[in-house]
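So this first bit is one chain, no partners, the form predicted alone, shown in structure tokens.
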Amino acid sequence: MRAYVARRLARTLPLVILISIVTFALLHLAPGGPVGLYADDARMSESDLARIRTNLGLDEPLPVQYMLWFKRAFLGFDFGASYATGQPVSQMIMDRLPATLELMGTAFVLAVVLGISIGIASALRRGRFLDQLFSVISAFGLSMPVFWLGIIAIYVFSLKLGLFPSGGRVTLGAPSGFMDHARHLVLPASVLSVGFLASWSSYTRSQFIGAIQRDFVRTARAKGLSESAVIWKHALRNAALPILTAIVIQIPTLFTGAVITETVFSWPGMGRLFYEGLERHDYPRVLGVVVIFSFLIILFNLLGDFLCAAIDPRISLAGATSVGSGREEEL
């Protein structure tokens, strides 16, 4: 176990520095440059903007350049300052970071749970009303963008029916407490929740009515085992290991939806950070987070790894044996 995670570890730190090459290089030659902020002010001349290239570091050669930001990055976790605020960007990240993990944690939960359950629901009522009807609801949410669904649901739950805050995460000027910022959290983290609900309960629906029809559970049927065992026992823990796979597989789509949640719902978090620093010219922010964001995707699904070895024993994490998602279990 300790020599597969170091094994993983050693893999992601070249993979972060890859992502990290490309976006500082991306960025640093899009139109505008790190400079677009201070470029846009009527006021600034050519010589000032020359002297903040300099004191920014932006007259040397874009390799040198990197080098500076990656020793400071990835030796020091320090990203740098703000182009538009001034403030270190580490802070800036750490003091974003746990908004944005508690609304991904909450949307992820909330898929996860009612995914798995409709899918099912739907697997065993199949061709049934309420089979049809979650496959109405599976096929709403998959076709509707976040964006879209965060106006509506401000405008339905906020504005018409007064239910939910319509943004943010805490009501200004009112004492903070549990109600409150639950309050808050449910819009956006619903929103968020829903593309990935409708797309776990169709991918679990179809997983579980393969399972239900091998020979196994007709076998486990057959001995006498009441229909919850074969169910549970059975059919679920040979349909969970594709299910959990392609629920990983979909977590980089959650940090992208999160970006896209944070900015309707003006939730302040690392996807509202990452927004913000896009809009504002301010490439230390963005890179930051970018990194950030991206050691957390590698990070999740190497727990994904280790979810998949718990479900499956006959799987080796050290990569001695490994068993096809398919195969069907021995009664």
Second form
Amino acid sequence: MRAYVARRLARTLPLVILISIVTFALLHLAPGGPVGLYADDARMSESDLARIRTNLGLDEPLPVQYMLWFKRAFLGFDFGASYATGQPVSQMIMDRLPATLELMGTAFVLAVVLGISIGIASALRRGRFLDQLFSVISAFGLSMPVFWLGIIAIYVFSLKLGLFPSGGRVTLGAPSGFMDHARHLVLPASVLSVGFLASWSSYTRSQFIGAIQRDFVRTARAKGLSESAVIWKHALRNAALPILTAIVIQIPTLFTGAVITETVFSWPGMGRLFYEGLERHDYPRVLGVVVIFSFLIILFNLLGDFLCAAIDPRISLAGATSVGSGREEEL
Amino acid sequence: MTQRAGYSVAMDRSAALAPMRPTGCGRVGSSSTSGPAVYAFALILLIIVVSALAPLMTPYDRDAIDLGAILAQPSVEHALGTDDLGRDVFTRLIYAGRFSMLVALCAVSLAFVLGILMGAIAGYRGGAADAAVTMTIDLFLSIPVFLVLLVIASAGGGRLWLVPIVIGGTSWMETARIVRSLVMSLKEEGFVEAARSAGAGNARIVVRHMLPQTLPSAIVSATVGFAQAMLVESALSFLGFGVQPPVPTWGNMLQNANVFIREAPVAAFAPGFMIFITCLSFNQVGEGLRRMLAIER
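Compare with the form predicted alone: the form predicted in complex with its partner chain:
Every component of the complex follows; first up is the chain already shown.
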């Protein structure tokens, strides 16, 4: 197991570095370069900009600049100070991270639980009304621009019905309680989960239909097992792995969705931090958020892979003698 | 509920074919016929025709500012009302269709060509080329592509041509994956050996004998890819880093209208609905093609 983890880490860590190099290069290519924030200000003269560049160490050759940044970022978790606010970027990220994880976590759990339940329910009622209804809803969900859904949700549930707040994470000035927090979370988390819900429910449905048509299910039935044992023990266990894989693959998309959802709902998370940083040409902030996001995505991908490996008897983690005991082989 | 009768017939037939199967898991024939795909295709054609003939569809100029009619409610003169500069929303909506569809089309064409190229090279050459392409695909699948896209688009400073290039350049992986695996399996077929013994070179074998067989799958993935490209473009434009006003796309119209949603809700609903209905149509057509060509996912 340790060897497997080490091997995967050795393969994925260079990815984060590569992404940071690409982003670094892109930000230097941008009009105005890293000092774009100051260049936007009409009062700045060329000599002012030159002085700022010198002060910020942007006169050094690019590879030198990158190495300096790399050393501080990867060894000391120091992404420099934001050009816009002067705050340390790592502090800004740590302040915003809980909000993002809360939003994504809620949406993720919602989409996984509902998606898999709906998928199984549809598969078992294949072709009937419920299945048809869910497949139409799922087709809608897959084509739904998440920002539009967010705008509609705000308009209907917030502006017109007044059921939920239109944005933010807590009511300012009010005593922050659990209910207040939850009410703020309802709309953004639901909106963020819709696309994933649609995709995972239709995938679960097709995998499950595939599983219940396989020979071992017929065998299980022929042996006289109860229908629920056939479905829950045999079919589900075989459908579980591809479903899990499909969920893991979508993790980067969850981060993308978070950027858009946080922007629409003024959710004070990392997505919004990134968006504002990009709008204000705040170069250390953009670079920091991209690196942390990439790191998180790769981390979650790894976790997902380990989970897949752990439930799949065919994949042996190098060094591991037995992965879980007492599992009946069905493949 | 009207469709139910049709399904029970299908259920009966399959029940007759597989009498041993307990009810509830019976095989339903094609679970929905090509109906939705045909309507979707007709809808796409309609949207294309209306956008293409935009000047004939509306008496207003695309960017004509009318300060006397700011944020007007829908009326006989302005079917969908006006925006914050008094521009006719319906007019901008159909002109936006041109740009939204064109950007998606260019992006998807680029992704199509790149995907086939990468997939064919990887599948046919194998070895180091295959490893390089597979690694690149893995890379793209495990990074926050959209964030990098946003960084590129903002670095590009809103140049119109850049938008389809960055979207196409980051969405060819699915096609490449499909073409790669098809080419790999085709390589073992007898007709390849036959072509080679007839003196055909590698390029000829790939282009004349293999690629035509990968086209159906590639086209299906491109059709669904069109919807994806449109969603990405509209998200970029909505965030302000895609196509820049006054050139209208459904995404940037929505961004603008969102600010005035209390005063002119229709102006915000309409562009989003167009994105939604167009993507839905392309997804349905893709799904219909997949079923028609009997392509496995």
